[in-house]
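In the block that follows, a single chain appears as structure tokens, in the form predicted on its own.
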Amino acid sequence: MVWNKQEYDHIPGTYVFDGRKSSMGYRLNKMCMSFNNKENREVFANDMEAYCRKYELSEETTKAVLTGDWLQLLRLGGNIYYLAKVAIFHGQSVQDACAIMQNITTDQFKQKLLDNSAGIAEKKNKAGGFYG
């Protein structure tokens, strides 16, 4: 399959989860979805590397999973919502993982979210209760 370059490909620090990324990260994201099953979570927790091999992840992707390299996993096509399932095995929340990706503390990341949310409630009320 041929993927055309997109305008957003060159936005610094941005990894848009589009069709290309979805295709790149299919095996990784499929593995993450398997964690919906309790038995699979236990098998992964017992031997993460073997579980990655079961899903035929590349060496690069496996290394990123094992080390919790969230930014690299995004680059390799990981979907942030699925990666949250892996973060739990590293004792981290989604906010922890996002803070690591931005090289800031979790508290700084939480504050950033609060700062960026200023005015959203008023906007929503003006729009009749919907985001638009």
Given for the second form:
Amino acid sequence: MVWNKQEYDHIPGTYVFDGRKSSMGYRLNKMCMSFNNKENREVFANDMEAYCRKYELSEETTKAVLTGDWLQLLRLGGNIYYLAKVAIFHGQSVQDACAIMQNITTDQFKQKLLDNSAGIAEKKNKAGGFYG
Amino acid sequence: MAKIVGGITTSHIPSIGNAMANNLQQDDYWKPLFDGYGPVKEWLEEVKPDIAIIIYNDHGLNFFLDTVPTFALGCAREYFNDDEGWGIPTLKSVEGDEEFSWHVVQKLIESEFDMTICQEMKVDHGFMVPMNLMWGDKDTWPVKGIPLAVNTVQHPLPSALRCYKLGKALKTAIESYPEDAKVVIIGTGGLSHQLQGERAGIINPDFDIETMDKIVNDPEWLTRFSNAEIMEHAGTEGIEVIMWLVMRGALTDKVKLIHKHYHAPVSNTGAGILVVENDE
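How about the form predicted together with its partner chain, since we already have the form predicted on its own?
Then the entire complex follows, led off by the chain already shown.
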């Protein structure tokens, strides 16, 4: 049994959510999906560890859920849209989670976004034809 | 006969929904984005579409990972938004058009696009944020909405080329509907962003700006990229741009550009807006 090599494997710092990841993280993502229901959110908030047990998460995954170790959860097959449903229990947005994945503050992460967007006015002018 | 009045592209970032819920459109941070929608709304007032087909991806509301359709079309009378679990406001339901949807899905399947047919389909922010951006200031939705979901979440995803071809099949399907209806096609998502890993936070304005130009003038350019190549340029979530090609495929080979706008960063992304009309 072997997972195929993929064309995107070489992209650094990137955890493409594919069959390999989805298969690995199925129970974790299924637990996250249950948080679309308010009562389930209350049960989870009341005893997170017990809730993880109910979904038969591994010790490793449970620990990462409880501590909000987002990078580890990506490695274990969590999908970011599903992890967003857990981040809220840690009082975090996706942006906060992105910062934590890189071990920087949210303000530093926001600065990174600004830096990456630097010079867009000139770029738009150069490309021409922009109305807005 | 049904007629395609034009196509729109827009981001569907959830925080745009929150900004609207909190009336922050004139706020310094949000104004440069929302200003881009003024001309879109004016255009919509002018063409007055009856039906909006919104091409979006579900982020874990209707579809879980147990069953992931590559392409799915809503064939319901009404579509409901619901709790996505992380605190974004739930919006009022959107009326559908069953007869139209069933016609479209039949034609698509006859064109060898084996759509998943959904008679119940909860629509998440990917669908609702664009509805809200276009018509959120009205008391009732002035259009019927039809969700067309594309899997951009769990790889393997459809290719850019496949999405473009789906758009072409969609054009034929819509234009063969016997009843008069004005249809607008809205391709959502993108542009560059990555929400995960050490590489999270990439925004690539050069690629976004080039992509926007090519979507208008040379859409086949983007169909030559593999999904891995798009992700390399635009980030893992930037792959959503393939949904813009569904819209673009549904229009004529040459289009008339009505409006174009780009701003970054908006939340974590480069946000592009286009309005195009058929040029016949």
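By rigid core we mean the largest C-alpha set that fits within 1.5 Å across both forms. A quick note: this is a predicted structure, and the numbers were derived from the prediction, not measured. Numbering follows the first chain given and starts at 1.
If you fit the rigid core between the two forms, you'll see the Cα of Val16 move by less than 2 angstroms.
In the core-superposed comparison between the two forms, the CA atom of Lys110 travels 2.5 Å. The shift recorded for the CA atom of Lys123 between the two forms is 10.2 Å, with superposition on the rigid core.
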